[in-house]
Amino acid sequence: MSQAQSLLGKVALVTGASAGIGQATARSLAEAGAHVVATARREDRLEGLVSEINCKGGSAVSRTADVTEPGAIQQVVSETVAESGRIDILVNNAGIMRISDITENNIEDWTAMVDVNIKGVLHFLSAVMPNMIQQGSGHIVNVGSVAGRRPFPGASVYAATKFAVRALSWGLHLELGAAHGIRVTDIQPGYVSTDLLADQPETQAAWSEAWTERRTLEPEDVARSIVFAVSSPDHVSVSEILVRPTDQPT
């Protein structure tokens, strides 16, 4: 079955979804012929991407929520299960990423990255997953970072919350899996070219100068690698996916 025709009648559910490597797998989940149920803070963009996947020929609708606030995320949850029935595929892709070195004591920073990295994930794990449990299926997919593997001058806070995902999304695997038939991929991409640094316009622009000469992932190369991983057979768990620029050289 080509990808194109994969996911016709799953549910899915994708965080973070007004921008970067969250709107690009709305895109690709919807082409992959999933209703794509999308949610992020921003209301404008969210509405943007769903008329537009809606006018393509996909299924789209927007829910506005910030991963931080619990009872938010429970009324997505409710509200999609109410008018679709159920939730096949969760994509966890919500996050944020502060740039500082350990030693400038930014706590407010790291806060924020414990809350949206760590807690949003838990936040929408413990809302999906009595419905998916209930189902006896399910698909939840992480997205980390290769920074989830390796920590990086500047990023130790980040890459503390990344591991994190990586240690919870093998637990899932272990808990979910055969006990109730719900997979777990945790994603790992390598720079992205997204606007992930966008509120720290020095440090962007230092990494855009960095990586002048050098091809960086794009959005859709790991949307695809998403679809890939919901779309194998039920029996196959695509556990985890490292994805990385060829030009990354660490």
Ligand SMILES: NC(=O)c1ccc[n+]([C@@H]2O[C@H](COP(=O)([O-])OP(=O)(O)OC[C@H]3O[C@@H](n4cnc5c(N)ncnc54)[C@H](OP(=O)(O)O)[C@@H]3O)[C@@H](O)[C@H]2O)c1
Contents of the next structure:
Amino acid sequence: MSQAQSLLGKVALVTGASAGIGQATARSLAEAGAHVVATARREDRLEGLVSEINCKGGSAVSRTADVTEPGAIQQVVSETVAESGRIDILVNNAGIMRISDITENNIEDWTAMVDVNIKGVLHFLSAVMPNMIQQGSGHIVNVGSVAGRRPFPGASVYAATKFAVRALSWGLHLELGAAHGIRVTDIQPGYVSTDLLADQPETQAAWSEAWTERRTLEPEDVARSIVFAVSSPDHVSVSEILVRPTDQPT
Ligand SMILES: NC(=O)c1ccc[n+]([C@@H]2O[C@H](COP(=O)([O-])OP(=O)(O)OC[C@H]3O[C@@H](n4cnc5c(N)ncnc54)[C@H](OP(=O)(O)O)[C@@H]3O)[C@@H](O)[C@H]2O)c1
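Can you switch from the form predicted on its own and show the form predicted together with the named molecule instead?
After this comes the whole thing, all chains and molecules, with the earlier chain placed first.
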């Protein structure tokens, strides 16, 4: 089957779809034929994405929710199953990164990253997993990071959340793969040009400056990796993809 229509008939739920990697992934999954359920907090951005996909002949709906609120997440999943009958693909992409030296003891930022990057992933897992087990199939894509393999200064806690996502992904393969036919992929991007640091303008400016002579990844580059993983034949579980800019020295 060609990749162009390889996901026809599949229902894909994408978190963090209002921007960056999630938005590009929603577009790419829709282009590959999936019906996309795009979720995040910013309704206007989701609405723009959904009308763009539908205008181009794809199929998408939006549902606003905060990944830190388990009740809201359960509602997104229940409404999706009621409307579409199933969820074949979950892309757990919503995430935040707060950079600060560990000695700053910035426990508010640490907690926020744990709440979104780990607990948010668990909330969606918990809500979607029973449906996938009942179906006897499904694909969970967790967006980790190169930082989930190797921390860097200022990002110890961020890296810890992405190590957790990688450990979870590995464990899910062991528990859900052979027993339930559910595939799990941990996508580990290097530096991607997005708004991830938009709420830390000084850090964002410093990183942009450091990358002026180097090519970053674009969100579409990561989306392509995700489509590759979920378009692989059912008996193939692409467990991890590390995708870095060619110019990234770390
Ligand atoms: N950019 C990189 O270099 C890079 C590298 C490796 C991994 N990643 C990972 O890639 C993922 C996507 O990041 P990005 O770079 O695309 O950043 P982004 O452009 O800032 O997008 C982040 C997305 O997460 C959503 N989000 C954040 N907090 C949320 C919450 N509490 N509830 C629901 N949605 C929430 C945002 O939507 P709303 O604000 O509308 O809710 C937005 O759609 C993250 O997990 C990040 O850690 C990024």
